[in-house]
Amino acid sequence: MNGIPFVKMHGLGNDFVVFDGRRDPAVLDLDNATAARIADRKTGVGCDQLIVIEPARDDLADAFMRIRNNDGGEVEACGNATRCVASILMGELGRNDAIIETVVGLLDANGASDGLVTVDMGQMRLDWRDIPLSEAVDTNHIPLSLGPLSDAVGVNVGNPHAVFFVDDAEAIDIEKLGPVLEHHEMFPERANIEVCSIIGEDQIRMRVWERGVGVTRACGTGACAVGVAAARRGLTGRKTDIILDGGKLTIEWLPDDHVLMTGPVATSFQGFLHSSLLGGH
């Protein structure tokens, strides 16, 4: 067929269409509004981001992770997209191991047997310059507020995250907030949003409004946060069952800072790009 070939894949529901631009060089010149015609689910594929596979720049690396929203803009990490990239790689290997290098750094992977995907997320980075936040405050404690939201913990997990803990996840309108927050002052790159709960011992209910995409299914980004935010409050050990609007994360803070996330992937379909989408008619 002609086209572009893609791959449609998810991670509790966090979808991505995935190229692969060693093979097929024209995808590494996407400008955002192409990648945006493909990210729309009506008239596109359809997808929370965009991921391209890169020839590494970096010798300790298997290949290079590009990220883009589904409004066309880059992004720094995706936690979801990680897994499913080093799922890809590890089958294209034959092995049970990646590195996936990105524009924060190198991500190292592992297979489990039971299907499962650890990525070490590399290093949480608290300080509020490296969030970033527009003052000097308490990342533990962030003076913002807004509706029953307030008095969050800031992360950056490559990229930023606001974490906000309530008595009732379920009960907070993310969608109403969720924008207002990404946009607030206080976050000069703007910022991912997270609304948790404590359902059990170590057991975190997570719901995420994604920056520059909107309300997601899962955020492993944000779960990386949410397992790091909820220990430093002293609300939860350092290894957390976070669940997701479509499923469940692990995630484990190491002693030396790093944090690995471990979940399913998931492949939907396979296709090829009509050249319309790229063209833009």
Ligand SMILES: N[C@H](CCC[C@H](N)C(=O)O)C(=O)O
Second form
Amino acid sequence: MNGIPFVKMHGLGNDFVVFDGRRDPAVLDLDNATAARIADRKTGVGCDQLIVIEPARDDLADAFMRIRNNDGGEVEACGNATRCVASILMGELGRNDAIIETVVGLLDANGASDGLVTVDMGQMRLDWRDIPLSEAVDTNHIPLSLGPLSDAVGVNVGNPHAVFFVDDAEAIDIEKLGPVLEHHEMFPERANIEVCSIIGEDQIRMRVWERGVGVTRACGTGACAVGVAAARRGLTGRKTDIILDGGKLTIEWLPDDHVLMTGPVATSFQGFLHSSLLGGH
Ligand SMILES: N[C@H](CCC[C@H](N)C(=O)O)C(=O)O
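Beyond the form predicted on its own, can we have the form predicted together with the named molecule?
All chains and molecules follow, beginning with the one already shown.
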């Protein structure tokens, strides 16, 4: 079988095409158009994010993870994919831990009970400049309203998030509101948009419109942002279960502002990318 091997994986239905650039240099430095063609669910393999495992730059890391959204654009963080890459690396290394390097730093991953994986998603950043926002506002109460949504909480998980609390997250038309908010002038680098409601003690139901993708069944960095936002607002404690369309993630916001995210990893299939999809690359 010719073509470049990949593995199709997902975290709670947030799905990825994962290439190994350490073995196949043809997938290193893909351009945005090529990445979008591969990620396209009609013309390509189809995925929310396209992931390339690359040789680590930092001696402390086991590998570097490059993340591209469905629209081909490179982004800083992807929690669900980080668990998937950690699972691959731990399998290769025969270890129950791995360090994944990203453009925003090193992430520590560990195998947890029941086949789950825990990732330290790093230190959350809460200043308006770090979200980033286009003006100096209290990020615990961003003055932004659209329809039934208002009064967002901004959190940077390596990537930008805006969290809205509502009575019933499932009643919100996120397909309509998400893209308008993603591209709002308040967010100079756009934003991932989460709509959530408290459904029990330390239990939060969340839906997400992802920057550069659209509605996904789960978003790990989004769950981190929601867990932090709820605790900032005093709606929950610092350890919460986040119920997404695709299932549950457990989030813990530590006193040092790091966030631990625990959840499952799944492999769908192995495949080979026809070289025509790499285009002129
Ligand atoms: N699904 C990913 C989020 C990707 C974030 C991406 N949509 C962005 O533009 O930041 C996750 O599990 O964290």
